[in-house]
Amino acid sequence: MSESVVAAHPEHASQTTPSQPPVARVLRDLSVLTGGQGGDGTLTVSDLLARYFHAQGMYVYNSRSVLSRIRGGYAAASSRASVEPTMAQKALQDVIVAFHQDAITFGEKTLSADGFILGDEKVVTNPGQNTVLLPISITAASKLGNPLYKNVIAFGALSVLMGMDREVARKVVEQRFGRRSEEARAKNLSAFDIGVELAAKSPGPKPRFSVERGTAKDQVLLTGNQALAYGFVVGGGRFFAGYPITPATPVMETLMKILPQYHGVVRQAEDELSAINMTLGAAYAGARAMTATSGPGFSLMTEALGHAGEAEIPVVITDCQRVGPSTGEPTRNEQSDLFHAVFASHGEFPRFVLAPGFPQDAYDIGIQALNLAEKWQLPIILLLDQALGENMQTTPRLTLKGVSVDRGKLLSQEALDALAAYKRYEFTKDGVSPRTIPGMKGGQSQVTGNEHDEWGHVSVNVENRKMMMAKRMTRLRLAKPDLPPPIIWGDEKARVGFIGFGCTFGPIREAQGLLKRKGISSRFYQARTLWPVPIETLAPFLSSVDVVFVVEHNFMGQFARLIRSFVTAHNIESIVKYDGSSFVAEEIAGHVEQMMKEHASYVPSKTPIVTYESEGGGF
């Protein structure tokens, strides 16, 4: 029996007789995998389950594994529900819904010992003993005129087999399809009822198990992309330009729905070059502006990124990472754009690279990024990833508490009139010059991608070049107190440490729990600022533990390498994954246990040597 399963009345478990039906098991943490071919409606089943579990007060984490095509090819989605907060996939599945034999072929090895498979008898050719076969697609076609209704029929069947509250489950279907035509709504409700009837007549125990209710009532289901879009609006963002690209498109789609309500503008550009240049133009004109893309689009934006750095234009660029290089795997998860974000574009100029770890974090950092861009007049790069961006999870309700707007040295007309002369790129102690909105009287300036003097005039003067470079680059050092600080999770006295960013947050937090149950306490440094490398907080953290595992989704261990380039530490180990799938907690915990067994020196002994440059890594 898996750890997540307990008997409702274990004291009676051994007393069951043939005349007494077995008591249904109660699950406190479960996962349902739905698999089939693209177009089978796997995401619909997962979405309906998430809505049901959310209505029952459980914490939800929905993930997807689909191909970059409209129809065909294996597509899967999982819906995890737990009475405890969770932000990661579960290693084992308690139920597999198979709309195709591939769902069993690929997923059966992850089925828990107590789990079962709900299969469509038309396509499942090799059922096992733990399979419930129902004529799902055949019945959808014969009774509803379209086999696509099989997804809701499957959900209806699950409501019986999983001991769901039938009334709540049916209401979920009604709400999910409430905005469709009356015919579509009625047919989907009929599909649910058909699924209930089919499952009720199937052989075997019903329900196979039941699901415990949770207490996460006053929360919402959000993806990181959606939360970022809300943060952009709340932070005063009023212009967005983008070009559709997986997995960043939902940022634009969300803003299309809400930004016009706040007198904002969303433009779908003809390509990524146009998108970022529109965004630069809007930012120069005084709007808080952002664009969002993924790796291939970010590559195209590189020249304009350099222009923003040279011209000191405040702009936010979101890179929702996916597997690369080139087209790579558009729908799979990776964190391999870090080096590109830090070093993109020829020449040198300051930029901040920030990385939220969960939807609430994406909302908060999305707001903060707008303030940082305008206060320090440079480009901000937000690194999300496919898992954080597209996977839906339970999130506290977003609020306006603590929200503030800092427009930096944006001059009013009165302040501009008080100046003897306006120099757009004036040399200042903090490296930030006064800024105006075009059209203000006396605020004229030249904006160019060439090196320039204080007035904006093109210049190749040697002394001017040195002063301008120092003016821009000094911001990397002076701005550090303003950047999002790390969050340290876990036991403050632990001698085992983790470092991670983005979507590794959930798996690391869960791995900490697994390790704790085995007597291994740990601390987790959740990095939210990746560049400039936050050595002022990283070095003390590294010194406080005997070994640090840097967990990231790329081949080279990019963040670990960045850390090593500024901090001399002898206790850093990398845990990397680059197959397109996300970490599960067991992988991380297992790696830690294995490493600690193989290397006795990792047992708490003495503090390792950690040194770094006191001037902030050379900045």
Second form
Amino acid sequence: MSESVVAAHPEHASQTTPSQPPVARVLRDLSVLTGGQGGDGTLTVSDLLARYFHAQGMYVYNSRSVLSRIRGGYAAASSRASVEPTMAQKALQDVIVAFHQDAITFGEKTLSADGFILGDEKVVTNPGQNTVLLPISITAASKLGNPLYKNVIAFGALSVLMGMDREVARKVVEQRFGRRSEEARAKNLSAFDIGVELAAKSPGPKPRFSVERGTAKDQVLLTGNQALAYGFVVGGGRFFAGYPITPATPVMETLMKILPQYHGVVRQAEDELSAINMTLGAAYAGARAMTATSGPGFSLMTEALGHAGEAEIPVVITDCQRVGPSTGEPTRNEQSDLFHAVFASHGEFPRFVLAPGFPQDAYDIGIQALNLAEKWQLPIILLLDQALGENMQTTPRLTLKGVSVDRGKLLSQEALDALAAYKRYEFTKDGVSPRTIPGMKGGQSQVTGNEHDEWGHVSVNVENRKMMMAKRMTRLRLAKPDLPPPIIWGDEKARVGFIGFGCTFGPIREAQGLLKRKGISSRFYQARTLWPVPIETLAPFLSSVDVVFVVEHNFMGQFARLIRSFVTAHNIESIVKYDGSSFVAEEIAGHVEQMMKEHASYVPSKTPIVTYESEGGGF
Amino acid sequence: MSESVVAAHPEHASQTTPSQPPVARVLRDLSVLTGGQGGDGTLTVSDLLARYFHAQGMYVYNSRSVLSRIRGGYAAASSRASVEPTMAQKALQDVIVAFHQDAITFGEKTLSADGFILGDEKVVTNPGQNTVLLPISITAASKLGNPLYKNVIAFGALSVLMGMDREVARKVVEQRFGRRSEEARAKNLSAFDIGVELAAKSPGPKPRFSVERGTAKDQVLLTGNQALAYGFVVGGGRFFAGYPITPATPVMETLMKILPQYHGVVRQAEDELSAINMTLGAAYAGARAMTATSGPGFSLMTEALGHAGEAEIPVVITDCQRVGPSTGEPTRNEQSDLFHAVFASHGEFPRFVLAPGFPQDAYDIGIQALNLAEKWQLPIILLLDQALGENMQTTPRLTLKGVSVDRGKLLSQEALDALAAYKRYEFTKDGVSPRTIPGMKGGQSQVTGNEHDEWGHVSVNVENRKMMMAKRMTRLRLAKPDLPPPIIWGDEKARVGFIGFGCTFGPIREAQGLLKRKGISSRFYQARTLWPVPIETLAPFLSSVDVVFVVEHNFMGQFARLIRSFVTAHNIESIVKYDGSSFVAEEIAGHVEQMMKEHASYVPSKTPIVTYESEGGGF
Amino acid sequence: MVEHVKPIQPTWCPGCGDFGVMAAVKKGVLELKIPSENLVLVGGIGCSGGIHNFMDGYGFHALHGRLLPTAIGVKLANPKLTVVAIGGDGDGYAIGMGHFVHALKKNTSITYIVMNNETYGLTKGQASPTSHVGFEGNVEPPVDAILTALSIPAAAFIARGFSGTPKEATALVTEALRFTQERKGFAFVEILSPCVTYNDTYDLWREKVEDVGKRPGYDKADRGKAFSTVLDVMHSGKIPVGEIYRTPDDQLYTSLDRTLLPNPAEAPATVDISVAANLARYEKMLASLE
Amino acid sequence: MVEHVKPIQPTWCPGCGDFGVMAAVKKGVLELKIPSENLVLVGGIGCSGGIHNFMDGYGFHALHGRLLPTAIGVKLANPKLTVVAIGGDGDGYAIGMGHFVHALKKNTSITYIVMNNETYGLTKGQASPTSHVGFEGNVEPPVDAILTALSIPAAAFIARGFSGTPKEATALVTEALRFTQERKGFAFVEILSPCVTYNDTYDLWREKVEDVGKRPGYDKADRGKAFSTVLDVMHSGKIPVGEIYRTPDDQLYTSLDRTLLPNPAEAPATVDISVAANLARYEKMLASLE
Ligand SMILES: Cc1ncc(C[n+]2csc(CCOP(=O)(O)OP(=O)(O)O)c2C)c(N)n1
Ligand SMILES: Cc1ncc(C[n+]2csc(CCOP(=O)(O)OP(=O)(O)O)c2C)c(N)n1
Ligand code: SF4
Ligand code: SF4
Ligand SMILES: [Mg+2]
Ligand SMILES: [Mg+2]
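Same protein, different form: I have the form predicted alone, so give me the form predicted in complex with its partner chain.
Every chain and every other molecule in the complex is listed next, the one we just looked at coming first.
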């Protein structure tokens, strides 16, 4: 295999080979689903498993499916661990932990043939095949005084049933709870021991299987939201204003912990209108500034987005997407805000829409966005999605390698002093004018959302208008070489292509592996810049294959449609999903096989691909 | 000439033949530009001229170019009158009335060779050729005690210089001011007489020219905003909430005067967020409801737009566009909110975007939108623009012919009583569920922006989600036959095509006439439905000609781009303008001639036009 | 009769204060014999805002912070309906603050109930505008919605209850509903409603609530006095509750719905909008254009 | 020195009250010797909001109603700047009402000046939230921003002036600027500023203004008293003006900028953000991830 663009992350560059059938019950790739009542801490089991397997050198991918309520309702989390890099859920579960009958009712059909269920005796009314029933919550209540210890008890039991290294597992419990208080440490360790004991006494084989140890080194567990927050700090971000909203809140919460140490400011605003306008104010004043939200909040920021465009304020807006429209499904996964990100706000102005595909990508692009915003003096939208934002994944340790701060045409006082005249919106070749910040002597200016002349004074002069529009819009073209390039994964000679962005990264990579084993080799264009549409790399990619499957989590095939509006590509097929759940590799591979069967086989398109980049004013 | 779609307005169907050279100084088509200081009532001269020529049976088109300030600054208005129907500004002026030196400085280059300038002696410091200088404002102040009477004095003078029917002109003044008070009547009539006298004493020929009388009958003078307001009332609209914003405010102001007579409610809200949500509330409660705004307000309505989509609330949002982005140029003309109208708001939901081309069209589509909103239970966006919204134009008398109220699946109490169960979001073949309104017994329901089941209760079930998305989105396809069809103007056999919407209607029609006289016959697809993209009529139109010029007031060629995302059309050329001023016919015709020269001649495209309508989930 | 949507089980955590608020609303509705088909519950976004799903009536789940404009729109479309807007303190006093003040000013005959738990429950316990300094890192002194409501000249009915004292809460809600049923204007009731998961304040609040009506000489018709009494109570470390202010009937500003729609039967949602019914007037109107 | 943007001629109508307000601001800036490069004027949208174009300094034309969040963002990015938000009554009390209340609550050391002409000037004279009943068909009783400001516990500096009495107006603005220069918190000054075109109230207001400070026994440190005095003055048909309320220094809540950024020199806009300058801390932070 080869990468057209140097892969930033060597462990992803190797072909993944997940979902291999369990060999002699030594698993190299497994998934554990824990299902229970919302708010009873079910996620804890998943978290402990992730930390254990992480400690064992495996690649971990945790995901969750919860309701938008605090307690009650069915909530589930899955923890996948694999010897090979993985960034997606597994189609089949090897273990189901049932704290609620629903975990069996909904989950059983995804249980692999060899899998087993660990059920809490108290709640499981209808145990399935292969179920180990233990008095988990009852023992938690009777021996530890609180049924919530059931999670750690279950983990203890799993350590026996899954053939885990007892000491490492116990240490994971200790590390997770030991910091809180001595009581928490002691009680949770007891809970673990109780679980071990209960399982040891249970009937049936123990362990049911064992798990191979991995060799992953220098990896950390992170979500995309967290990685982005760290990227923001390291990239020099010092001002953040937001308003709580699922699934974007963790960006704010992470920054609240770390940013004040750097004389940064994190504010929870009274609403998203305030958040974005505070962010604009801070950015104008010279701070590297960001806000993060999800669909509803992003929609509220629409007017200010255009303001940043017209006034030329460098600002980063993160949209961690959830299921829309409107309030939609706050806790579920979708990528349907793309059209909004690209086209929302009245009138026309330049913006970049960037989309990282995995946590380290969020860190990298987060840093880069801060540089790009200041260099090109415009708003940048980072499109994340619930899965990338909230799912904890194995990630190479974040480093400072290559990190630098480029403030573009922000003038120093010396450079300013050397000028004859300072005009905030001076016409320049690249459409970017020198910038000052308040406090600088002689840099006084008018910054405004009205159409303006070079000085920033209101103007409705038609010649000025034309030049100002050109000044702003040409950046969409000129900035292209600066924007995050795609990463092309897979076989250079393949005749089948994929295009995707964001959370579809993992499932597509894994689907490539599945297809390869069936003799279908493929190339995957991981789009990291979505707007301006990177036609200069997309067109050759489209030409290089017979058929391209654009895989995305929305109904309209938004990215496919967007691409089409710039090229006459006859070989694009959409694979979409918009039910709130995330793709698994098998689904994508299945779609591809199905479509390839239907169309007999795709042949090279006879019509050349024509690009239309210079519509209208021509950016 | 022939019309592919029956033209609703016979006087437009006939080929316009404007801009004929003045024959023996009897003008059949003239334009008078009045320029002065903002807020000194300059527009009054234009208004009086329009009323005079209207009374003379001519077609009138008034336009203005003012600043977003109340007094001061240069403000200009032009009044065009023609024996033939016209709906655009004239490229050249026959008369310039200068209340400010700027009127000459800026206007002189547009004065026709035979034209003249009427200047106020006091302010004109540098009179051009052909200038009649009169002591207008000085006489107003000395004889009538207020310089503001200068407008009527100027009109009096014009009546002499332009060979107007003195009695008719005097009556226009009387009608315009007589209603206010006896004093206003008397003073303004004196002003008129003073003007007549001043002009009579001036040197040079009197009249400079005469104007042919027109034969237009049963016409009224209306702006698009006004016509829309009347359509709203007649279409059964009974609730309106808005917030002042240029150039949309007149919709609210017109409704404030008329709607209360019909037990309707018009509210000025505290902001646009309130306006749209009040509108949603009223629509939900069963009133036909609308809000009207311009870009900045429309951007603020983005979240609620999606709410109407998800909750299936029938509502009409009028966006009277101005120059964007951000605060932009509030008083100037643009059509750059199209992308926003089509794509704004996170997530995916059905909406219709409709665009009338002239005032009667605004009336018609305004009525139709109310029916469509209730029939398809979704938000409808009416895209107007500053020129259509604010420019006063000759319009056939509005009638009730064909007007009817179709409330779609709104249940009567009897129909409801006959049901076994009532579910607000019941799955149906056409995606539209029966609707009840509060107060109806047994129609209780849950209406929500959350994803929901048929009853309206929150649901994250994946199967339900898929069906609900399909239920909502299929309407985009199913509704197509219901949506305002294009009107095709011009020669059926022409090889040159135009596509346009909104205010470009007049200039394109007129350009067709100009081109025809040069031997280039053309067809014009006047788009009235912009979304869902009417590919079923656009594709045949694109195929029927060698080249299509998409004419629009924005930078990106938005409508052209939108069309392209649905067809591989190789024969689209964009003609765009984004400097705040409106197209005149000569510009468009010139562009076309130029492009046709450059491309030698357009030939029929060899590549068939392919349409891509069923992207993704396939609407 | 036709089967219609059934209330679902509340999704609130066991012990949540919102149960008490819902009980009060249900009792008020029962007491005033408001038929469920005339009851429109407009919920905000938040744990509290889901209440309409758990009650019988017409339910509308508005956008976060927008429940008041929505509810006002409903009422002005059809003033015969009983419209109750009901949501959380984040919904009402953070993102919704502008609408709150303007709803008081607009003075439409709807009841607005805020379930104040001094936190954002649904998004997991962040500080809200009513959170005290120190709560989850909050550094801003809280607002007090009663004080702010008192500052709006048109505000005519202002009360605060506590879900831990259900009888009193019920009385206040019932009185508010009665006020709006009589089309007297906007009735605002804040109910302290502890969030057992993120801000369990039952005991604290039970200790702190003080009925201002019991203060000697308290005159709920005196806006200035009410304001300073509320301030005094707050300074003493207590939380003022009760029917805190009420404009005497003879001094009321006419409610907006009454001003605009004196006859509730002839309203935007209910008038006959057929062309036939309006023909003569339409024709006259169109003929008057020049 | 480098030539920078020059103030343009005001675009206001001759006689507009806003001229007086601008004169007051200019004098205050002069009096406190605020260098123009440290002065950030954040304008609202409206006739009033154009003021920054007519003055020397850093000007930012914010969106309609959003000048306060913008100004707060500026100040929290660089607390060494003098930040003055300045706009109209429509901008501030209609679309901006939520931010107004929250700016009072956030208590950042910026000055907010509202030019209240009781109308929307720039959009041609519609009723604003302060318009009296009857003005341009308005049927809603106006709000009084002074009362509302008093209702916010954190609000510490509340004043009203009249552009027709320039000396007093100047004194109030100067005092407000001084208050924020000392980082004491948010200073709110409303200035009655007649719109000669749509609401020419010079004579009326000249007659009606009453300096509350002159009322015997008035104590501007007593919030409750201030509230009821303002109400009394209003009931008597007058308009209360003057330095209406001011929290004594020893009772002030710490301003937000002081809380978050005790040392104004180390702030988001001015700290060194190069990797080199932060290397050790960054490395430690990244190494702490597991
Ligand atoms: C525009 C928007 N922003 C943010 C959110 C996320 N959100 C949901 S509920 C909520 C706050 C809830 O707090 P509150 O109103 O006090 O209700 P509670 O849950 O405490 O009853 C927020 C911020 C949203 N749904 N919409
Ligand atoms: C979001 C938005 N809505 C509406 C407008 C239109 N608008 C411009 S100024 C203004 C009101 C101005 O009133 P005020 O703030 O009192 O200022 P004044 O002109 O009276 O000084 C409005 C509504 C706008 N620019 N943006
Ligand atoms: S989180 Fe708090 S407010 Fe929400 S339901 Fe639970 S207890 Fe109630
Ligand atoms: S319209 Fe009124 S507020 Fe605006 S500049 Fe003129 S006088 Fe001043
Ligand atoms: Mg709350
Ligand atoms: Mg004003």
